[in-house]
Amino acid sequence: MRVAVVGGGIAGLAAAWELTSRPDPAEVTVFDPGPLGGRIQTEPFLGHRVDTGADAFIARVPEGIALAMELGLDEELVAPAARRALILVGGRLRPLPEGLVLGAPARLRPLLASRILSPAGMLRAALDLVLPTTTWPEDPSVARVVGTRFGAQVAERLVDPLVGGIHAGGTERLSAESTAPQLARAARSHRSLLLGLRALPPPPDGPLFLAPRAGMGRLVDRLVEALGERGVRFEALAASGIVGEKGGRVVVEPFGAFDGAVVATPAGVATDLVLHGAPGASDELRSIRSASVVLATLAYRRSDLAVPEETSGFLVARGEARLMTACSFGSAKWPHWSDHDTMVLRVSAGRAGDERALELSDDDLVDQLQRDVAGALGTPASPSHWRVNRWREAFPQYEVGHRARVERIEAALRRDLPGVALAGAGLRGSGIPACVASGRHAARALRGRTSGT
């Protein structure tokens, strides 16, 4: 069996290591201009591997563990030194309180505690606990869930900065089906959230995130290396388009004719890949939108930057007015990512409907995340270096309406073009285990399909 695998990010890595797992391997090529690993990349900065994207995998999703134990990287993973978590409300920085999902809150005392929310706010999201049976409908969007049982507050203040900053979009229109669905299920199976959430199962032990020592980047080296052992080529190019299947071949232009392939590229590039041969798919894909986000890795020095100890990092309330979405402290989570005297950041900003990052130079853009940065933690400091990367439409937004809209993309798919499958972050998610998952699957669904079964 013959394979193209158009886009090489870790959705069409993965497959590719599927489909040449044993027995009866396939003849896999990897078509992408690079580099390899997409949004997972690590480079250089002041001497140490510091990752530009990604810096880790949820671990209590085993598709990401699986892969890095197959490539024999489990002894190399690393959980962050520090998981402690803020969020900046208010003007002020004020720990998230215990007994979150996703932000939405399971236990009302810490929540009082944190004083993230007015006095009237705590109320209303207390009247959860009364209020009647919400009829909901097949998919509502994660503010109107957690907006109607806990009130605008805690949707606002507490849901939106981590929901949102997931996905790098608004939760008055992600799905909570898709994006959050441990609300939707508490949602459905109770009357009030609280105690929905409170029913719902404990999360195992263990790390909530996991990554290489050498970056995120290792995990992509390591695979690519594997893929090469296992008589993968890889084509730095890109292709222009599958215009359909002659005498039962997929053809991919301009690199001819495959027994299938996988298509493992953003929705905005494969709407355009499955035009011709799929119209009805590509129709769909196009009404995927994508947001655009901005990550500055700025350097201080340890004296002159006052970080709470033991701490992640912080989200922003849209609220806030700053340009910054979140900050994380990546020396204090990964202490092998500079000196003791150094103190790296990694402060985030855009998301859907807020380009305002992407319209800033390089110069400028620090110097305003700065400026947010010295106001959040009280200090004047400015960055002795620094580096900007700008990923442009790099997080699909799972609006209401998008499982049902991957049914229907794939339905057509297997209609019109049923040697082409479909994966990446675009699909059924955007996480580095989700996008595993979804290469490897559609591997197995085009092996299964090629073969007749």
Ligand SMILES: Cc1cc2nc3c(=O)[nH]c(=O)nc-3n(C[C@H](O)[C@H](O)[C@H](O)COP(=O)(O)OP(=O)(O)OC[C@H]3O[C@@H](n4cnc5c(N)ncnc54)[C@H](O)[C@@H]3O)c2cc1C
Given for the second form:
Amino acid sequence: MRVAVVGGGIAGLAAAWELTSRPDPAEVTVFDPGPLGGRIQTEPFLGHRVDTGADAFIARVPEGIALAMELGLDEELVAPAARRALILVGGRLRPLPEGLVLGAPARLRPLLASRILSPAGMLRAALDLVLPTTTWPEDPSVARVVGTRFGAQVAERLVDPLVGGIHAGGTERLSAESTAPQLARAARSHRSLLLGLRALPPPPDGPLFLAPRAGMGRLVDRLVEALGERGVRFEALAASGIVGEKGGRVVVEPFGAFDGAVVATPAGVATDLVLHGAPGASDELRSIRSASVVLATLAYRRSDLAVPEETSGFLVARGEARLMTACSFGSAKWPHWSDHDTMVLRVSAGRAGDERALELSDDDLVDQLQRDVAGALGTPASPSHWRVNRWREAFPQYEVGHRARVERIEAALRRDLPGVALAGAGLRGSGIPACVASGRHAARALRGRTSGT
Ligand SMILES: Cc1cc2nc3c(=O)[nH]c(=O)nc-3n(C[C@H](O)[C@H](O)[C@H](O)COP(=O)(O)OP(=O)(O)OC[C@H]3O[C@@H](n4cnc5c(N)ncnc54)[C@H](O)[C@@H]3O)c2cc1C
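Right, the form predicted alone is done; let's see the coordinates for the form predicted together with the named molecule.
Full assembly next; the chain just shown is listed first.
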């Protein structure tokens, strides 16, 4: 079986890994004009390997660790050295209280003590315990679930920075089922959302996040190396279209005919690729919007910067009138990212509907972000070195109705292009383990379909 994998991000590479697994390995070519790994890149910064995009994967979704183990990387995985997170609210940094699930409280006392909410906001949050049952639509937005039960302050000051931050989007549009399934489940299973959250199974012990010590790029490098050993070919070329042939085979333009193809590009690219072969799927893919973000890596002299102890960074609540959306204390999280006298921060900006950061020059952007950081940390220091990475259309927006849309896309594709399977961040999770799972799932689906016909 000859298979083309279009897109060599982690989803496409995982698809190639699955396709070349025994007992019946396929002959695979991966096409990608960009650097392999897509959004996962690690580049030197002041002599250390520092990620330019993703810097870790969540350990609770098993496909990330499983792949690392298959590649023999398990001994190289490290957990962040700092875990405590803060939130910038009302111009002040405050620790995130215990007992939050994606920003929503499962306990009131720590929330009260955190003083993140005003007294009125706190009372409104507590009302959840006595409000009557809410009847939810099929797929409410995250803001609707949280706002209805806990009020606007919990939605804007806690859940939006967390869930909206993960997806670079606004929780008024993001689907609760697709981006915060724990909240959706808790809201449906109990009258009170707080009690529903309290009833969720406790998180397993162990680190929440992991990464290879040499950066996330190490996972990609090792995977590419292992795929090479299995005979996978890599072509630094872009596909321009995919159409069906008789007997379920597919033509990947301009490369020729294959027994099957996995399309693991961003959703916007997949829209164009399947336009002629599967117009219905293409139409639905087009409506998955994506947000762009900018990530600035800033190096400071450690003596110039006072960052709170054992803290991984801070999120910025909505309405703080800053360009930055989050600041990660890189060297506190990953001590191997810098020398003892240097502190590396990674500052993010941009989200769906806010493209200000993308429009600024690198110099202006760094200037603005460093002022945001200085304001939050109360330090006048400026960075000695910096690097800017622009990630355009990198965060697919799982808006209300997303899950049903993905099902329609897959059904249309099965009907019109049965030799093609989709994978990647646009579908069922944009975290790295979810992308690995989607690549492997697409490979298995393709194998099942082509062997079944
Ligand atoms: C700044 C940033 C920080 C992040 N942080 C984290 C994190 O800490 N943890 C986490 O789990 N996730 C994180 N993510 C999300 C995660 O990195 C991505 O969702 C994931 O890597 C996407 O993988 P993918 O394979 O689906 O897509 P991509 O990585 O986008 O890969 C798609 C590939 O398709 C290629 N392509 C495009 N057009 C064509 C074409 N015509 N022909 C052939 N190939 C084509 C591209 O060159 C690209 O390599 C972050 C993302 C960003 C941008």
